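Encoded as structure tokens, the following chain is the form predicted alone, with no partner shown.
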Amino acid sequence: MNKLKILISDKISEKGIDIIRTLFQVDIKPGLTETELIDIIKNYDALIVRSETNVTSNIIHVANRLKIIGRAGVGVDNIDVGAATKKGIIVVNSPEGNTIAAAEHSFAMMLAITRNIPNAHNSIQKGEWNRGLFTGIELYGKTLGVVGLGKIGQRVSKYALGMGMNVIGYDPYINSGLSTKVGINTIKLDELLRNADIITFHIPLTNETTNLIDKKKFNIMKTGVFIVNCARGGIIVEKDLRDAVVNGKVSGAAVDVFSNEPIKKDNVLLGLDRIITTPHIGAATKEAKINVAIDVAEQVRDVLLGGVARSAVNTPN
């Protein structure tokens, strides 16, 4: 009997591949275009991606053998989940594999922007010694607003509490008892925006969260607030964020994610000292890459062998 076939169209850890390689035929083909995927996807029973491959409705439409799409990571906005659901294809992710990596990167970005670390580094690399230009603020005693209290948001909150910060949170889907248990005061979004000294985002990109933070929302915030977004591009209107930094409403912003990736040289968030950027590396640790690859490979294996996925994000017909 012919082995079931799995296509891996993005780079994932070998430790994940090892789980499925002995049981199935595994083809690793990173960098495929949509047209190339459409040409070959009909030959596969499972597809594993990270964030580079966009699994569009056009691809799903011709994927008549496909039983499962595995996303080695948390966000599934690069997969047309609705189209997959209608087609009867299970979509799974790895919601816990990169929690620590994403939380630590968010906190690193928070410290970097509030202590002027990148600008100070660039200055001293030029042979300068301008200590007075890089006076920062302490996190101790400041109020951190956490938008999104899932696993990553809760871990960031724990780090903040350990640093002596006050934590307020917003998440319409989290039980208030759970947030109280970990020491977070949950409030409405606008109230959070008014009271936070630093705001960090840990929410997916959905119809409800697209352009959630715009000029109107920035006007609600404290003057001098700091913004950290290591969640998803598109949550914050990038032009409005730049304007808020330029006019002094926002003291600084740390951004790991963008509305369009990879970004172009004319992106509005580039070129300002008070906006620091990284290329979507929140989950880019050795440990996280291994964890998400193993997690999603195990789920693909289980489904192809007739079992159940533990982290399905949809319910196929």
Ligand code: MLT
Contents of the next structure:
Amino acid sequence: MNKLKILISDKISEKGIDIIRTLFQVDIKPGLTETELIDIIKNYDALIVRSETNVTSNIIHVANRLKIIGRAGVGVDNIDVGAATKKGIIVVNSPEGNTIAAAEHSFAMMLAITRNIPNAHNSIQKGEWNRGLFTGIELYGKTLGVVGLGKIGQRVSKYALGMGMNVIGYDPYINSGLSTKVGINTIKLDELLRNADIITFHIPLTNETTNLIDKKKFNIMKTGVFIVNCARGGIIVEKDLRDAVVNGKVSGAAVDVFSNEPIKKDNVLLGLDRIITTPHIGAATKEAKINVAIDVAEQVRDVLLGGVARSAVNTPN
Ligand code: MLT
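With the form predicted alone done, generate the form predicted together with the named molecule in the same format.
So here's everything in the complex, that chain up top.
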């Protein structure tokens, strides 16, 4: 009997591939264009991606054998979930595998911007010794506004409490006035923006969260606020963030994610000392890469063998 076929179109950990390799035919083809995917997807029963492959409705439309799309990571904004649902294809993700990596990177970025670490590093590399230039602020005693209180937001809140910060939270899916598991009181978004010294984002990119933070929202923030975004590009209007940094409303921003990735050389968030950037590496730890690959490979295996997926994000017919 012919083996069912799985296409892996982004790089994922071998530990995940090992789970499916002996049971199915596994083809690993990173870097395919949309046209190339459209050409070959009809041959596959399952597709596994990270965030580089955009699984568009054009691809899904011709994916007549496809039963499942596995996203080795949490965000499914690179998959047209609506089109998959209509076509009867299950979409699964790995909601927990990246949590620690993403929370730790958010914290690393928060410390890096508030203590000027990248700029101090660049300066000393040039042979300079400018101790006075890099005076930072302490996190202790500051108010951290956590936008999005899912697993990552709650973990960041926990770390912040451990550092002696006051934490306030907003979540579009939790009523304000409630207290989360880690003891964070939820408030309305504007109240959080008005009161936080540092604001960190942990929400997915959806229709509701696209351009959530624009010029109007920056205007209600405290002057001198710091911004950390290791969640998704597109939540913050990039030009408005740049303007807010240039005009001093925002003291500094740390950004791991961009509206269009990979970014172009003329991206508005580049070229300023007060905006530090990393190339979407929030989930890039050895541990997280293994976690998400195993999680998704197990679910793809289970579904292809007639079982159920533990983390489906849709309910196709
Ligand atoms: C995620 O959604 O899991 C992260 O953004 C990391 C990624 O897959 O690139």
